[in-house]
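Next comes just one chain, in structure tokens: the form predicted on its own.
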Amino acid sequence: MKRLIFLFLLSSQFALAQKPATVFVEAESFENKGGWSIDQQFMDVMGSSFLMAHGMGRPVENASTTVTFPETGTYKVYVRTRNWSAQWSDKDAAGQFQLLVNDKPLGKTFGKDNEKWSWSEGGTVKITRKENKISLKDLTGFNGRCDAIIFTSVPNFKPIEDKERLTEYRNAYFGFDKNPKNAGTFDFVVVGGGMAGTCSAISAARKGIKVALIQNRPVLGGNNSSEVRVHLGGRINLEPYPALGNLVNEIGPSEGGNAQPKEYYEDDKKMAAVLAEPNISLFLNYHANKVETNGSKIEKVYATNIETGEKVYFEAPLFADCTGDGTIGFLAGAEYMTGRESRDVYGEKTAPEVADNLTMGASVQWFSEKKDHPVSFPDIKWGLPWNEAKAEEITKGDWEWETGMGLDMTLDFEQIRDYGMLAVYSNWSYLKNRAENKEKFAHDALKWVAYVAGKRESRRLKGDYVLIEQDLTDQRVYPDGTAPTSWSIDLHYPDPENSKLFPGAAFKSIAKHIKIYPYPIPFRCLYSKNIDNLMMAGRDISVSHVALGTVRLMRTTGMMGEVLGMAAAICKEENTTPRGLYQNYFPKLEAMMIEGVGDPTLPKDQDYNLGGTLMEVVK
């Protein structure tokens, strides 16, 4: 049901023709999004998904909807937005937009006021009829953002700024918390639709398990989707279980490359594979953000539709956290790790002597295209200070355009993503308008900039075993080995040269590699230590920061997902937990891993980004 049609009437003691009223409009629920995009990446921090005008320097088409007012009359207007570039510059503002009522703009320009999310006053508007067209008009193309709009005729009305109280107000206004819908009956609930989660769901479904797959974006694939555009990495079909990886081969793109055109990432192939499984119920655009537990078990996971606000809940005997951020484990009270452990925790020689909060960062990739005519780009005032020494004379930004190291990859993620975009825009604006060699870029047009940033690291959920550096380098193989990791221990750090130019605010990274031999990840790393019915696959498994450097590659995480699906089938058949599987039924899992779940007859044409830094076998 559309949120826009709900009206919250405040009581009046006066018998007047016009009753005081407040109309609350969620921007992400607009019927016509135009060129605006829904951004849900930060809703747990700022309270909601929102609409964003990601035009890469060119204003996008208007978003619009129809709003029914309970009464005609004069209404005060408030818009919840922010001036995102104010974190780095007090010169002008990047994301400016107007609010139009029946195609007439209010006098206020939004996106210029406050650095943080807050309500901006927009003056008053006279409403002369019940049905009215409301539009958002982008003025800059530089990521203006609108969360919600309030129209009110209530005297002395004050919009709520506190996030928790505002969330309560939204829920009461729209009735979201009154009767959350039961999503259905499932054996296994997988949260996260990247390669790990997608493979988990398909694997379990092919083993006869009824699966719910929850994904908070409109496409599957995560970092390997067209929204982020990171190609698959690592190797598949390795000993001791060569059949693992057949499913990754089935659904993965046949072409490689980061920051390439949309079609390289074959979103449709992943979607078709999921939709072909009758045992999978797919919930796109649902963000899981609440967990109910009973003792050491998850009972329910709640999810919010990022467009309509509808809330649903999922019940199952078994859950998988494939969110990357370890969100479900965190909400359930699972033990977890963040940052870098000190050297004395696990004795890893690559670990720092003192623990810190440094994580690998998030990439905002981009590329341009050559035109047969000159192409302009705004000479922005709000960008980072730039000069010839800082300029990157390139037409594409790959994985190394990486920000956020040392910041919190959950709480600070909007800042991290925005800084990544700011660096891209600042550099490109300089190249196009002020660089000594600007003629070299005259025919180049900015074609694509990611606004869904590609994370590498945040929370890691602790299992019955934590994989560490020595396991990998010394080839200490355990009897519960599963999906093999094959990439080098690939750890990222702020680029020293970029750090000199941007002290404490580098936007580029370097990678340092430690060779390993393909290594089977212990099953004990794939389930939670203290939440009995929670497994995990992806970059949030039970590994040290150092060991994460190898297991985070997406062909590897996809094979983890294959294993989780098999494990779900055994847990159901034997009425056991993942720990019980490890203790009593691991030979059954071995048999399934030998057999595999993917089609073994398909050609192995994913011969890109395999990694080339393997060490020799330790004798």
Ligand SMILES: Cc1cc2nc3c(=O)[nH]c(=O)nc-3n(C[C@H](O)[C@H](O)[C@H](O)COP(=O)(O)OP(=O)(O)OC[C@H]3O[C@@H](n4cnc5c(N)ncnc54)[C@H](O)[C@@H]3O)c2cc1C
The other form holds:
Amino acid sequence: MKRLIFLFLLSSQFALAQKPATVFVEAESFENKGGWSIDQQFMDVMGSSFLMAHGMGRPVENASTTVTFPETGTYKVYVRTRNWSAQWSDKDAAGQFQLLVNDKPLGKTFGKDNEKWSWSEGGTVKITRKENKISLKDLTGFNGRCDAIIFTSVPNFKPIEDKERLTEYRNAYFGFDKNPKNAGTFDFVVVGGGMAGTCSAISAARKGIKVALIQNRPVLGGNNSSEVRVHLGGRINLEPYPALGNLVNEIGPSEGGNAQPKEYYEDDKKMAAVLAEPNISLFLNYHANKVETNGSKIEKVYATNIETGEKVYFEAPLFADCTGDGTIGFLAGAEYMTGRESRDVYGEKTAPEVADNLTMGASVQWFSEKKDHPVSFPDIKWGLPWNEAKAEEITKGDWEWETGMGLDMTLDFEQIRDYGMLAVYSNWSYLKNRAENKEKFAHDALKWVAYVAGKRESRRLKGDYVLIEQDLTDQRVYPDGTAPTSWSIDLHYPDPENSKLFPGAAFKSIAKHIKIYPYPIPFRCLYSKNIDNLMMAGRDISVSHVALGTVRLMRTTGMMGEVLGMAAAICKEENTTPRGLYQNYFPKLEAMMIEGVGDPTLPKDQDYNLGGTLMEVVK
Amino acid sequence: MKLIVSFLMGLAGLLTYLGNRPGPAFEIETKNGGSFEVEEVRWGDKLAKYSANIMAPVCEEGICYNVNVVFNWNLIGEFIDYQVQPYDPLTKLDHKPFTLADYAKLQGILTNHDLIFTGLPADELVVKAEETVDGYSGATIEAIKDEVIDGALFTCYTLWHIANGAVVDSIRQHTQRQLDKPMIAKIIGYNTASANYYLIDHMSETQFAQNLPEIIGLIQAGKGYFPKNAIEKIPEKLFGRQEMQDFLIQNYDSLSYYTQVAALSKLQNVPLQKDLTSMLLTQISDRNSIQNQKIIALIIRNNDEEAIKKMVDHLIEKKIKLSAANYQLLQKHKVAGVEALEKI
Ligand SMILES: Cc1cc2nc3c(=O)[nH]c(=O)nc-3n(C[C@H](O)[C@H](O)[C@H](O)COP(=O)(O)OP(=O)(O)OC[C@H]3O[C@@H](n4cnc5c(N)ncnc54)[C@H](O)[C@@H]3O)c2cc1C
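Switching from the form predicted on its own: structure of the form predicted together with the ligand?
Time for the whole complex; same chain goes first.
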């Protein structure tokens, strides 16, 4: 009998034992994001988009999702996260959060362990039913971040830390890589939905060709969207092609100002313009991250959905890199430039004697609002050391809150963005809690801090021609001129005062300007030198660092887009490449540029932030 | 020393002005509800400039007074200079009179179109109470301090907007209504880009015809896009004139590419002299451009068999492509050898 009971126990235990299983949950795929935001800005570097609690000091609402487990039983939990403030401080972590299973928190607080992205152990959890509610509970409101969660009952399971292998694991787990979907076949694929990409797509569509527009955010506009809040600058409707810019006028916000309330940036206007074009297929939330080439031609561009992880690919005879970062060119092996060229490379007066990696920086802009009651803000311990000398007694951080010069705008970008936010929080916490004049700020509340940082410069793809300072200052105008650039050569440097206070880590900049006459950018700067079917518009075109000083303005990049769309239509009609167009069909492009692609009858409302141009006359 | 001289010259101007008091030409209403009369100033029977006696209330930090000055503009509405009444000097905060340096700085301000403070709304010129630590308001904001006269911010602001406000357009229209050859000559004499642009934007067809040599002179000396814009404004008919075509024959090479294209567009419907077609033939380049196509179209339309033949041989030899439209034109002309040419 004893033995029987024993056997029974043994077998029942056997029957109850779970089959080893691993459940992988992507945070960005949570059904309900609550107050958490999807951040995809660094996915090429750390492997994935993730959820981030950007509460500007107030914990955000929980994110939650339902997860189906194959078996009930006990699971070990791992969370891929990081302690982002540990780069600068060994005090308590900025972004902390809990994981709740069926509304019960695990004992562990996440976001405190590792400075770098890695798996934090979360202990074990008993799963007693198949469907379970999993939630993220933000504890601090300061950018806690969660990439993914693993529940596993596999003995000795070790979550993969290596980025490549982890990506393979994920792809195998979700089955994404096996059969990426064909997103369609197009005449022209535009990657990047800032002003440059949006105008490229609309222009091409109006010229009658089939376009895919791929944008890795839920909104269009790039730096001019309500996510970054930079206003358009530069002039449109200039000689020698006064009809260029009519499209920019059509979709550009009618009111100017950096770091202003959301409505200023009129995201809907740009979206509506794109949706009104039957020839455009819009792929929002898709991040292009892989390119297949054949010889010197791009055949396919792959993109990953930043929310679902789903992969798709695009085929076309012609592509446009409007990513700002030159990502498509880079992936395709296009020649590119970064940093500052030395003076002897192009003989530019403004270039430094010795080449270096000083790009212009990225900005986390911000502003506060006055309330009719006092508002508190956490007295953060993990901020940068602050004092009266460092305190900026202001209520808004405009373009000059700029950082990361000298770092890599792609590989180091999470650090750059985070440092930008850290500076904002450090200053604000000081003003609110410790400053001699803190009473003055008692009623002020942080209203908006960007978490999508605005970039000015990263890779510049090399074209058949590289535009340089002397072309602009000596008005060396070429017959293949296209969109005119008109803003001064506006180059940014670390603010000397701020650099003294924060040696090697300035977060503010100064600008130096050299005024120019409007100058038509040669068409040869708008296509790659060595990738035959790649054009570019935006800040990643073929210019020297100095010349980027003027061409990067968004009315100008928008006009480049107008030109790219026209060029794409001609390439299709003549079955040629951009270089072939330049060599054989340029008169067609000239005729289109004379005619323009935007509505010329609309009232001209792009009259803010024109910049100091050497105009011949004030008419 | 220089300052004193210019001040005295200002006074001298005022005396002459008082001597020939002309009748009012038109009235301008200012933003604050006031108004002033603009008068023509004539030397003999010629319009020399416009002038107005300005009385405007200005307040500096709550203390107000009436500014009383005479303003002068040229024929195209550009502010020239001002005079103060000897008995009524300009003053700053607390009624301190302007120094000579202040008068000179004001002259600089009123003629400058590149200032920050003139583009700001009046209430953004000074620090607002809620933005200061101690609730003290009224100080000039940092960004514009160097631009303005200390203690006379609103004098500068008000006067700049009067000098460069609605009056400018009114003067330009007033001048246009009576534009004649001597006035055109006078405006050309200003020798500025804005004067040149004024002319091409405001002259009638007849005036272009009457002043063609002068306008051609401006094109020859013109900078930037002026030559292109001028050519676009000149009535097409006038491109048939010998002097225009001679000008092009002699100067085509020194015109910018975009000016050349503009000129070719204007020539499409006028008969061309032989020398011009021969010159244009030499301008067909190996680089594919709209310029080539426009020249080709011109030569075909001009119907000179010999020139056409020469051109076609050249195109064949240099393997220059033809636009579809030009191809058709040549076919219509039944030119031999057309089949050997490639279409764009
Ligand atoms: C703070 C600040 C102030 C500035 N001030 C001005 C100003 O006043 N006026 C002005 O005109 N310019 C200003 N600039 C410069 C201007 O905003 C930039 O040069 C801008 O990048 C030019 O526009 P763009 O279309 O090339 O790129 P962006 O606006 O950067 O657009 C690129 C878009 O592509 C998307 N993208 C990137 N990679 C991928 C990918 N792999 N797959 C899919 N989508 C992708 C991005 O999310 C982005 O939306 C400023 C910049 C900053 C940061």
